[in-house]
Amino acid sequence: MERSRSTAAGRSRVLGIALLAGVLVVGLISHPTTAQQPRSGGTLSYVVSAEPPSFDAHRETTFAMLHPIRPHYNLLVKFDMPNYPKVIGDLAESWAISPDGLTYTFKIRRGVRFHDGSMLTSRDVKASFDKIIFPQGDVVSVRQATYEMVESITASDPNTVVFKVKWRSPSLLLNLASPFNWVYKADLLARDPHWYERNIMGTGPFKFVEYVRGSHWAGVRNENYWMKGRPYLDGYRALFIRSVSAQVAAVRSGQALIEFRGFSPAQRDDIMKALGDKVVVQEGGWICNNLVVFNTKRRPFDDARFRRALTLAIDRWAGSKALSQIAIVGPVGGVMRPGGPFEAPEAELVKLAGYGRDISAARAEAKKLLAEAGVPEGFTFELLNRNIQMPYEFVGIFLIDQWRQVGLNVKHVIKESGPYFADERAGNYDAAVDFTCDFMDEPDVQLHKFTSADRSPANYGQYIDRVLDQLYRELSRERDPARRLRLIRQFEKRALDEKVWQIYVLWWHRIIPHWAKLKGFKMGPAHHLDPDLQDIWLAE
């Protein structure tokens, strides 16, 4: 049995940022190749900009848990990153879907062992997905609502798992490939369903070595890994570095070869200037954004007029131009990713509150709504935020400046990831800079956060909206692309314009500069898809 050990350390600080400074220097973007023959050996060091609030992927939504810990685990099925979004087997060696689309049968690989030497069976897969889909007692599964179509899971024999569903789902197989669906050991879950929140035991390519809080997370090659010849690396070290300048310095110096989440254009150019042809850069769209969630149990956040005033006060179009120069944010969009298959056309987007091009008119309407809601000039509230500089603190400071334009005073409260998530879940906040970061463009995955609090633990606003619940159910069942688009637009208008339960600020743009000697990595549209490190290798 492997257990974590940590040393207490940590600090918080507030970052001051000049939003309108900075000139983008466009660099030559080179792309990685994998023509060389993979070689074994070496330890990969990489940057992680925050520390895990817990070690349990079923209850967390953050890269801060995923990036250091994912290499210890396998999934049932996963995305084939060179051919994303194609799904391939991981612990499942094959699967079949019944003609009526209501039965999914997975055959589990034989000979897979947990890191303690015990053999994995279908019982472990079933127990893991039972915890995700049918959590019991006080167990938190933040994605429970995305599996509403699943009726039952059975382990019909030691190497077979069967999912029965209530209706044909356009997204279930993709959803099962979620990088958060780690397979745990059934015996440990039976003993204590919270065991994995502070302990490690997986079947993945790397075994746990140590966690030193404020410093690093380390793993070593699993010599008994079920895939022969993998992993290539001898080990890895995830370095916890909060300061953005220190992150850049770590990559420039070679202390770390990559930060799997992303850097700003200016930071990219800094690294490229320093390293020349020793670095390659991958860029693309990102299924990730910052939004603001309101505590609807507190006044005046329970008043839709107040929430609407807050979104109207934000000049997203000007903010996009300014912030995209200095941060990893940029595109303006609704509930689905700009540039993705479900994006809102600008002609539709500008009809939503807070998305119009006339900011003077929008702010005049915001002031009128504040007066109607009985909110006095100079009203003060707190904005909870996460102590990740890029881009949370940038976005927080931008929002505070925007709300000041309509006479509101906002205090920026910045906390480490653990306390930040704890406050969101407990409702200990007025408003919070939140996020939706997902592993694929799929409304079943991205919109569950907006459904009622008694359905989705990820709804930190604590509101109940049965109209959104019904729209979500219709989307989950609908297989016609055109009808799905219409339902998404209805959902979007209800959530962002009519009720303003939460507000989107800006979507992100992903930029990954990394050392050229790091091979086998292909950037996807979601940092949650990285990294299991199974196929990554070092050229020297």
The other form holds:
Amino acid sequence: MERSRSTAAGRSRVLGIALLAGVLVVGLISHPTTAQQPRSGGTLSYVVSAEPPSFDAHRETTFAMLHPIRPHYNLLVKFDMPNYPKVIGDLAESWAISPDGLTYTFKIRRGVRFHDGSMLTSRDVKASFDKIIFPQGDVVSVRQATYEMVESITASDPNTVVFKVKWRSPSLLLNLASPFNWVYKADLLARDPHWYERNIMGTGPFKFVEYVRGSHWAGVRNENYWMKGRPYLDGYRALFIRSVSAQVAAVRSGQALIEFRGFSPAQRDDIMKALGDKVVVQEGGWICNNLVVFNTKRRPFDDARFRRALTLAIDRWAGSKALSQIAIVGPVGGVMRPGGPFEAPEAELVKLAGYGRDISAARAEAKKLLAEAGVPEGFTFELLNRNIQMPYEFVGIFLIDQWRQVGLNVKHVIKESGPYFADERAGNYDAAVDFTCDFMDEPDVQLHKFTSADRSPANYGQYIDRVLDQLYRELSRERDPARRLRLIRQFEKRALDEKVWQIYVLWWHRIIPHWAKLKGFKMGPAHHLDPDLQDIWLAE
Amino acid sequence: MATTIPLPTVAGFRRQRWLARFVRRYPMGVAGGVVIIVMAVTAALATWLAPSDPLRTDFLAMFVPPGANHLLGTDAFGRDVLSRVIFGARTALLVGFSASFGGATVGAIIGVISAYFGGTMDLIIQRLADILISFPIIILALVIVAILGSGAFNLIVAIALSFVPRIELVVRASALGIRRTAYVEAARAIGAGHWRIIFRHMVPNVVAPYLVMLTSFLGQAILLEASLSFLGLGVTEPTPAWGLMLSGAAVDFVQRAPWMAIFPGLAITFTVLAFNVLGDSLRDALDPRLRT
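Since the one above is the form predicted alone, can you give the form predicted in complex with its partner chain too?
Time for the whole complex; same chain goes first.
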């Protein structure tokens, strides 16, 4: 009796504990779900540290154009940021790839309207990709070379676009998801292929309101957006703030909730110290780097010995250790991102010119090469740089000091983004601090910059190297991962060690501190991917 | 007759008696002058006075506080702050002297010409000067730099141009009085040409207001150079310049390494103060209305 009573009491206790635990578990699970329920409304203000050189994503390479303008447009397919690098449809409702891998058929969503009310059809998609892949006349498409495998694009009916490719490409679908592949209106392009350089007309979640140069870019919710319930925000305001300290102040004060590109460790600490738990920080690798491009049409930059001396003079390892404390740069790497799937192992890297651990020996060799190339002590040249302090100015100061140590005198020429890009494209420079920032770790995307100038408009060095072109072609066709890696290493050796057409300085490390009330944002390894704004919402 | 002008001539400045009186009556001005001389000597001998190369980075000595090895500490790149302050004096004086001398001289000449010819030319010049003077000096300089681009030479041009209308108005006022003096009439009567009258008889007699304006512009020019460099529109890194030293990394790391901002800030303060007190003292000494 006693036993049975105690057993019953024990069962009741167990049951009670189980029920309590169940309630707690349900409570714990349900609470965050409720807290994470997206809400509509509010205007997001964020910082952009430079202004767009033009409004046309097909010709530009910079976040300064993407961050304020991207919310006005859609892509054909895009990266699913929570599951990066998975590709999902944007304007494409679905797609199919033929068994031989040579035909990509995309079904376009119905009922998508441009901001002027006109209906989007496959004709608009075709016209946009024709402009990107087969630019006509004086139209600039900087990523044209990355689509060499595409043979033709056809719009077989109003809701179908077909891409025919010449060979089975391991990267085409990912490449089509490029955040730069905005879909434009065919009629406007037919009237003037340059129209989009100075005007906005897209199908994106936000309509254009105004651009006040030196101040801000504003967008308002597209009430007729094709995805019901999106966007969550009423609007957005991209604030152009060049000074890094002013950017930090804007985030600290809440005038801006985020800067989508990234802050340095010191700035992160500053913001965290000021805002405490009101701020969250996302950090990770970054498919971005600074490199130096040489104008090979000018003497002595046309001499490989001189270019090799310049790379040998740079102590990347010491620079990495020091600059990572004060700037967003850090990892030492070759042509592919350190930590990424195609990185060069250190044992391979140190064999390349300028990557050795013995900087004294490297600089001695540099001086010898300078003498051989007939470059006198104190030779002066200009280093073109961009007026974005982080990290361009830091990198510029570092480079100038490194080159002074082999007896070169460098004049730092800093320009606004517009004139800077114009000078690079026109070949109006000696050497320039350049960058590559891409949206995925993929040699097809990242290495086209190194191919010959008659193939790649992004080759500002203006050189022709058919060996690199051939290696690039083989890489874009090769599907075996091990062979691809070998080809990348060959490409790297040719570009950075034998010819030294361009040189890498340091890769970047991405740090995004942002207000915790900004929800729906997951940082990717590329700042080009982020400000879609379609899924972002404000918690209060 | 030049003696009718109630201001000392250029030769008068050279008189020892005048100098002794200036030293006795205006000790602050003298102190300012001494600071300027010290600064000029420092700038001239920077190569020998600076403890190290102002451009040399040292990654093993980043953010070193002031101490025995680095008297004023090091910056974010391990560069010696004292060396950069010393070399920064060169930039400040080069831009300051060139801009204020250029601006004041051009302005003074235009002012004299405007006063001498009068009529439509005077009217046009005055209205243009009125338009330009309606802009604050920093705004005008900013606009000019934005058009011309950054760099030391463009900075000098921008600052000089923003000074031109200001001195033009002051000098024109003085020159208007000289224009109707007997000796100018006499020169005209004996057939002297316009340019001879202007440069031989009028310009020397506006030297006093010119010098006063020049000294006051020097301080302003140094401050403008620092302001524009701070705003990223002046000289570029890694050139040692006080305004530039106050911007960029100095702002980012002001809490961690305050010396990066304190010492160039002090250099700007003392230099501008020195030029201002010297300018004030000169104005008091040369203005007959303020003489006792």
